[in-house]
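To begin, one chain is listed below as structure tokens, in the form predicted alone.
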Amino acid sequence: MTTLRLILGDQLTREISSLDGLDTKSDVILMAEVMEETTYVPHHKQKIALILSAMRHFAQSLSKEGMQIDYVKLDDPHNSGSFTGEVARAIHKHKIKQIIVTEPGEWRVLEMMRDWSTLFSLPVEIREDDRFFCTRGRFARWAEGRKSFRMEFFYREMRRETNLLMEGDEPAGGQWNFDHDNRKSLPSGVKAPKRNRFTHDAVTKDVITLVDKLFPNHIGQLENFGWAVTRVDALSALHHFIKDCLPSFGDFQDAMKQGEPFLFHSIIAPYLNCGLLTPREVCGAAEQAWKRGKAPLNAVEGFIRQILGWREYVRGIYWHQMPAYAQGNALNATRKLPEFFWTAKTAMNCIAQVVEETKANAYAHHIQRLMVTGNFALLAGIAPAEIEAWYLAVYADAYEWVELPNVHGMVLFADGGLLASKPYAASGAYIDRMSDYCKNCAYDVKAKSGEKSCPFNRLYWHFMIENEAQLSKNPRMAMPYRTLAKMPAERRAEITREALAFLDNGDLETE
């Protein structure tokens, strides 16, 4: 019996389960790049082409080994521009008895996959995706009963579960969390490290000038492309890492600074969501280093808990809570996203920074996504699909199940405190304090009023007065909403009324 195997772009994974069982001798694998899947946002050019390269890759690889591979380039005269369509094709191509495929990462493309039992006339099995440390059914039954889904509960399971940073029934170090370790910004001497890039090949090269023509108005540039796009070169980057940046990872990871895109940061968040590295094997290494002596242990947890922590919980409460979770939007934000989150001309110095660095390299860190950009978004109430769209388009890294729970409920706010317990909400103080953006910037981050202050601080007082009824009584906003109740009710209208100046007629600078 002719079974069909799909593999998606996000499922790179040599032992994905998919492909257990395989029959080489008359197993068929498709894997397919469809225009739909490029398109639904306008996805960063670099982000389609290094999964579309890592795809044509993994396709050699499996080849290879002897696997029969049906592959269907984009540019492909006969493609459907469809998952389904594609599997039709590949039905009636090779006379398919069964489908088996990998649970996606995305709510749509699960619905899609239900009913092609229905549409086919064919049995359709999909199986769990177990790269990741926690099930859906686990996360289901640790959340069972909550009110609120608190990420610190959490990882203190998966930590006992996984046996990582444990020393027997305690956590390494006698403390679950050295966050507080963890918030340094860069002193002027520190140099972070050169970082490791890739050569293209001739499969690289094709995907560059077949993505050039096809999506000549998608943000992004591809001149520097130098993402992995295979297995070896993505256990490169991890080591690359693992040796030269996690060492002091754990100390400056909030730290910004100007013309230095990453940092000490990982940049292997492409790979593992694409499947070319898994968390298991990346967890692992950052626990070695530590037991070997070559990374202190407040980076190597704060490592392992944007991995084991944050990325398995975000992507539980993303299946636990879709798809109504989309839809929510506490905080009744509905202004359009500003076109300076696409061109970067914006005259605050630190939008401009991070929106440049983000055309150029796919890539932005998370401080970066949650404290500039994204509180931006929050302070200026950005409607969640609007905001939510380009974190999803502009990350190598973003994918649904991802991006959702990170910007809708981290981001935002807009889950009402499902996932964070207060809204990440910040004057300018805190980008001068973790950057050294505001130093060349034509807004004046000390001034509390006037044209020429930080948009920041007006839009932060404004968000505190927009908001008061529903985020007063939150015992983490006490402190603010203490200061804002001793506040003159004129200096409350200035606020305001700068605030709404600012928003509705753009900032200094907007060419």
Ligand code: DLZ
Given for the second form:
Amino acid sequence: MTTLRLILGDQLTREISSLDGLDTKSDVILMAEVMEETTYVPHHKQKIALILSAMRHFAQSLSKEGMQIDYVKLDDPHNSGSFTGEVARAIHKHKIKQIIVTEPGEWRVLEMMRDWSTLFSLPVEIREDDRFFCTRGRFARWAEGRKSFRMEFFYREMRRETNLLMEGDEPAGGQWNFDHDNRKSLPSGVKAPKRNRFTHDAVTKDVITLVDKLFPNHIGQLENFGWAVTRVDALSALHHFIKDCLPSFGDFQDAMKQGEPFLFHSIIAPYLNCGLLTPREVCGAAEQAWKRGKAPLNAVEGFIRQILGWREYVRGIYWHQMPAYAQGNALNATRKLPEFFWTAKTAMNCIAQVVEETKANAYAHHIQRLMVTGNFALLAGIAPAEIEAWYLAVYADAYEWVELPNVHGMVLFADGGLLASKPYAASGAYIDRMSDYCKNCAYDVKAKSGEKSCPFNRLYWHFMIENEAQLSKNPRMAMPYRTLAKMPAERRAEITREALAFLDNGDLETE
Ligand code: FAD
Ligand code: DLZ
Ligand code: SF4
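Rather than the form predicted alone that you just supplied, could I have the structure of the form predicted in complex with the named molecule?
After this comes the whole thing, all chains and molecules, with the earlier chain placed first.
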């Protein structure tokens, strides 16, 4: 019986469950570059190039192992443009009797796959994606009966279950979390290490030419494309991080510096998410660095928590809550996304820097995403769907299962507090403390009112006023609401006037 095994662009690992039990003589592996996936949001050019080049390299490596690959390129004149269309063509071409696939990372694609059995009158086996530490069933058991979910408790269970950074039943170093040692701003003498980026082979060059031709209007530049597109190079990126960056990862995890897009971050999320690296090997490598005395515990714990904790937690929430999750809008945010999220043309230096770096690298680190662009979207009341589509498009690591909970839950509080206990709202003072952006800005971060006052200051109090009914009862918001309660009515009116002037008329440069 001829079996079709479909491998998606974010399933590029030899261990993917859809390959279990493969019969190299009779089975056909389908990999398809399709327009639907390259355009369902206008992905960054580097993201498309990374996925297509990694897909082509992966297909070559499977082919060398003697597997039968049906690889469909984006510019193939017969390409139907969708997964469903390509599966249909493959069924016809290879006289397929059953389909095996690993569950996709996005609800949208799962819905598509669920129709295939009826559509093609064939058995379709959708297998679990066992690359994650926590299965969907395991997360559902953890979530059962809880009104709100908190990452920290989930993370401790994951530590116990995986035995990562454990000494018997106790966490290594006697604490689960070393964040009080982290979160430093970058002192002037500390230099970020030079990062190893990768040169383009013939396959990548072809893909870059194709992407340039087909997606001229998508955001981003391809000149400085430096992503790894093979497992060998992704492993080399991991080892470079463990050796040169991990020791300082914890200390400067939250720091931002103009002209230093990567600092001590790993830049491996795109590889984890498309399958070139596995979370188990990454966490294992970090733990080994600590065991060998090459990296301190605060750094290693902080790093492992991002993967074993946050990454698994947001995936759990995505699958537990979808499809309703995407529809929530707890703070009734309705504004359109300003054009400067695409162009970087704004007098707000922090936003301009982050958007420029995003365009150049398809990358921004967590605090830039959360506390600069995310914080702005929260304070300005940008409609969830608008800003979610932006995040899904612009980062090389963006897939809905990980992007949506981060944006909808962590950044926008649009789930009403299911994922985070309070909104991460902050005024300009936070950005000033953690970065050097403010000293190069047309706005004055210390000013609370007036045309030149930092928009984050104006929008922060406007956000508190606008959402008073919803948020003032939250015990974790007691501090700002105590201050607001003491504010004279005239000052409240001034805040509203000035915030609306900014939101409705644009900032200094765009007026
Ligand atoms: P590092 O800072 O080196 O962290 C190590 C790894 O931990 C990352 O590679 C990633 O796999 C994991 N990780 C860290 N934080 C998170 C988190 N909050 N959720 C899930 N995994 C995490 N991450 C994505 O992979 N895809 C996304 O689409 C995405 N969208 C985001 C949107 C917003 C608004 C925010 C605030 C965060 C988002 N993140 C996303 C999480 C995080 O910002 C990125 O994983 C990280 O910046 C990637 O860079 P890095 O590999 O250098 O990470
Ligand atoms: C993101 C992406 C892009 C841009 N292009 C393709 C593609 O052409 N073919 C493919 O198989 N996968 C692609 N992907 C990744 C898919 O969007 C991803 O597999 C689904 O969203 C499920 O997570
Ligand atoms: Fe951003 Fe305000 Fe600082 Fe300017 S002053 S960089 S707008 S936080």
